[in-house]
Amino acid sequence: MWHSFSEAFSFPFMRNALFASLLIGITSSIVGIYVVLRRIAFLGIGLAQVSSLGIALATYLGLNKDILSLTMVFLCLVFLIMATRGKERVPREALIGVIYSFALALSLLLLSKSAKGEAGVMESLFGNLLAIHQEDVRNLLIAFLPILVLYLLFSKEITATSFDAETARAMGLNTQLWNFLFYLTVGVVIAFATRLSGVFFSFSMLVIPPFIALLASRSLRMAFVLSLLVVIPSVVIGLYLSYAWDFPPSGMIVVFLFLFLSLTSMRRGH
């Protein structure tokens, strides 16, 4: 049954959904786009498993949600700089794994014991954009929004220090301090947004929209100017759609995305 936008979005629900996936997208794909140049995606679905154990185990002892899911997240990627600093024995994407396994793992045994059961091993992962309350929505504005004027304002130096950091230091750059800062944001994203909306949304922005921008666009502004361009859409009809046919609504972004993604490859193709 097909309805209207103006009464798919009448309902706060809807509109609570809207804003935060929006915010989400955003956010997540212009720190994405590093992510992916960095080829350390995997670190992604990494950082968001921890995170989600974080709000497992807030659940289980009854503590603040965001407070305890960024406290993991720093502390796998403090654990993560130190352990592979130096001479790697182990590829780093390998600790990743390891770490990936047993934060869902614990994820399981916790979520099994509480009282939403095999129900919030599903929102774990999955997450329900639909629940997302006014109050959320502005706690992700006040954490992403610095997140954004950083970025904008010191795109040459995160640049700069993304692609050649060796360059970067001749140049006078404390690349230590700005590698800390793009994990800081990283950490951040992937916290809140796997709070409010699970693994498998989280991940899906943080590295789809940059992928599909970085195969399009010959630069790296017009990267982030097309990442924009596959979000906002991608969102606004999956939600749509997902009022409409009555399916999940992240489910149905990550469809559109998906779909934006099979295009950019046929289109280079020709």
The other form holds:
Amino acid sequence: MWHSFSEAFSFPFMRNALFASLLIGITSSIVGIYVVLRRIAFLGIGLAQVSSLGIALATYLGLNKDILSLTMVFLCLVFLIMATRGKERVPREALIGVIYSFALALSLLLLSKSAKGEAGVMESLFGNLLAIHQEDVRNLLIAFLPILVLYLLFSKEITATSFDAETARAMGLNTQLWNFLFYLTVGVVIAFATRLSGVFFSFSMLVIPPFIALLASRSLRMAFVLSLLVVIPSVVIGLYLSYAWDFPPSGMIVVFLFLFLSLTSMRRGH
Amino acid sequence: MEMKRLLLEFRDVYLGYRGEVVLPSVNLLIEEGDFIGIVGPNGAGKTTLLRAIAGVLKPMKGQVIIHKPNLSLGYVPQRSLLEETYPLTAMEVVSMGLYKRVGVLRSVRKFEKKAREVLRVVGLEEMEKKLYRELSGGQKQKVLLARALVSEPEILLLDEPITDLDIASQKSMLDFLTHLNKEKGITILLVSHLLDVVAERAEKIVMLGDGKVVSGKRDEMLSPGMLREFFGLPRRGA
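Please show me the structure of the same protein in the form predicted together with its partner chain, now that we have looked at it in the form predicted on its own.
Next comes the full complex, and the chain you just saw is listed first.
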């Protein structure tokens, strides 16, 4: 088995998929802990679909995919924040649902007219980790490394703002800045992850590892460590088995996340 | 008669959200050592006023004048509004009150002694490692109070701190607030819809209702006329 394990990762496309999946998994799960705690997981799939629409639109118009998807994610975030300030007439989740459906519908229309057709629709949803280039990995590292450093250095400010923004602000913290940085990082993570790995994988990585980690942890610090302990083996084993058994890698990795989730739930007696 | 030092003043302040006025023309004086009860029916704007005093809500019009430089505030929000899924210990929640003082890029760990001391003061020294979400309602309220106290505030703002506590916990909380006010000289502003409970402790009362805000000494404010105007009924035993 070890022979074929090293053989699997001797291919550049497998190594690129490994590094990119690890970067997406680690960064998404760190940011995702706050996404889950703030009860805005649905925002993750809504933004991922908007990002996917940006990619489809960029393909159609021949523009830069990263820039357009990032721009659309930020515009969507600004719209959501503006539209849900003060008292909500309808729950924000419903508005995110509408945005998700609309973005999906537009993506379908655009992709149906593209050269890839149905294959393009599948790729936008499920991505293709094996098509990631070394340059993509480098860009991912440039985008995600500052986010990891930010969460490492300013975890106490991000936590206080996330737990109780009102009091944090009353006590002198610049909660507007920390909230802005939080949503900015959510946008960057989703836009880059969706472009390289599809809506399904980026949303799964944002929600499932944090969910498992929070289920099994009695401290935030432990939740961060556990989410990494869930992501790293799931990515490595999932990728290897997808190679060995000829399955789509993103599906195999997420199946492994569910395996961790089942083990955690059994341990907790749920 | 000794003059109290003026800490904070509201001059013809209009408060509201998204262009809609909730409280028009608020005039209010907060003096050092005051124990002020902010009362009124549900939806009268009590929390809106407290948020404005805390500096969280900016006035639409008018002036908020801070008469004492570097005035420090401690804020205790409504407990029910806080998310309970966070895996944070009582100690971690209390330490949040020190984040401003600690500053960015510095660990709060060397200030833990201070947080521990405040937990002892509120009677929760045994609970520092317990998760906030696993504490009882009264204990959670004390943790939030400790978080506000750890920053050594001159004014303590509390939003419904005794609502949904049992009678014994209500009394213990109010006794502690009275102690902070009388012995430590902390100015207290307490929001509650429980008029009777607040009236026993507060020396000044701010009454809110139908967009009106009236403040004065307790006895003036508890006159049958005022109670009828703001609550529609005379106070029990009044």
